[in-house]
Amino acid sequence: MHLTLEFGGGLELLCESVKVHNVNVDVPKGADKLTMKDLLAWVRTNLIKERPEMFMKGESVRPGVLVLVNDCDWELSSQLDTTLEEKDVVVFISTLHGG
């Protein structure tokens, strides 16, 4: 599935300093569809290069990361259990800044 997916807010630190990442993500084995829970776990294995700890606590994104998907926030929808389609964008944001 092809989707575009964006790091901002510092995130993109985490991605090689690279801002959007047009990818493309198996739908998981015995799964019909491509659901957030499994683009998480897609991206800390292939995208992030360092410090996943920053991006990720546990199976979800830390607090503090805000996740649009189509711009739509994705507590709007159902989190983790989110359903992707082909072309979605994904926009990950670090509302967690120094100062």
Contents of the next structure:
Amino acid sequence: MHLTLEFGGGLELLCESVKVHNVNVDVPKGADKLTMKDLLAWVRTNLIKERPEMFMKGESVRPGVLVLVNDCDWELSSQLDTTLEEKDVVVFISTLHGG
Amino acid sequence: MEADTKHKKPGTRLCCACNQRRAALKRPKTLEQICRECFYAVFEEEIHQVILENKLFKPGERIAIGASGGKDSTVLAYVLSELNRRHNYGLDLFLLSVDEGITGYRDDSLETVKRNELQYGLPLKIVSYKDLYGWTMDEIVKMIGLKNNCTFCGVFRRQALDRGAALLKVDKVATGHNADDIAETVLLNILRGDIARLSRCTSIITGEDGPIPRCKPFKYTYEKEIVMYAYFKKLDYFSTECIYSPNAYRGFAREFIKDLERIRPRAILDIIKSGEDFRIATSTKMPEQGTCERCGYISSQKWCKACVLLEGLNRGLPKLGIGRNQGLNSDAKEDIKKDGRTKSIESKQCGSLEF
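Rather than the form predicted alone that you just supplied, could I have the structure of the form predicted together with its partner chain?
Now the full complex is given, and it begins with the chain already shown.
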């Protein structure tokens, strides 16, 4: 499915300084929906070009990275289990830098 | 209900405050689900209450906002400006920036502060390490290597802020330190046994007995909320980690706090509360406050830290003033004893050593 991914708070540096990515992600085989968990794994493999530990820790994002799905905090839905739909916009913002 | 919400899409819950608009975020402070407009209102109102309850400002005061172009100081400048107008604090606000001379980091973030000056209509003053000390951070790192950079930078920055504040003739300096920062500092001081700092680091106003007091209006404000506020309001800020910071000790405390926040967000405020309520045993020896013999700045030793560090840089002794027993060879130690400037490192009181 087609998604728009945005990286902010310095995370764009991990994706060759590109902040907005229009991507096409396949639903994993055997699943009927694409979840955030799937998307994160996809991002790590396909978009993160350096220092993946700054973006992810284990299966989820590194603590300190905020995630918004269609401008809504993913803590309001089910975080990793949140399902995604065609044309969704996912924003990742790191808070881990000087203020 | 749990099974219902498991695969729920975000954007289908209502704000718990207004019950009309869809919730946009979950506040770590209260775990409430709240919409943007209510979030702006409660965010700004809480800071207003902190300012009132702690009597941070008086009408007619000139206030310098320590501005780095980063998320905290940008949001602070925006919110203080707004609250000053809305609630008639009667303050004269300024932006004060420190240029440490870090290529690719500070020069870019200063561009952001210059934009903030225009966007918020607040006059800007920039003070630089080069002018004040004769050294940029880049030059310092070339001399001392990649360890202890933050020690130099932190010490110099504090003085630089004071100098800048004096030039602006302000009554106070406001910085954007947030709840996460302060919780990290409490932990850091515990980990290092720095009792003197531990006793001071949760104070919302510091340096009242010095020339220019400082305050932290964001003391109880979560970093996540500052970033969300800036994101939704589309505030312009600079967001890259200082190139020298990956080696900083604070990184460990930060990682720990972030992991903790995930499990129990309230922990951040609770750590601050613990820090506020610490009482130092009367038998603990605490440093006495005096003034530096060389420059007159506030100091608990004969020479203030900045002077010790500068002396080290200018004499090609990068380890001078760093660590407890390392770095100084016996010749250098002899030199120091002869000149009577500083006692040996071992006899330093708690709170006078830095990383």
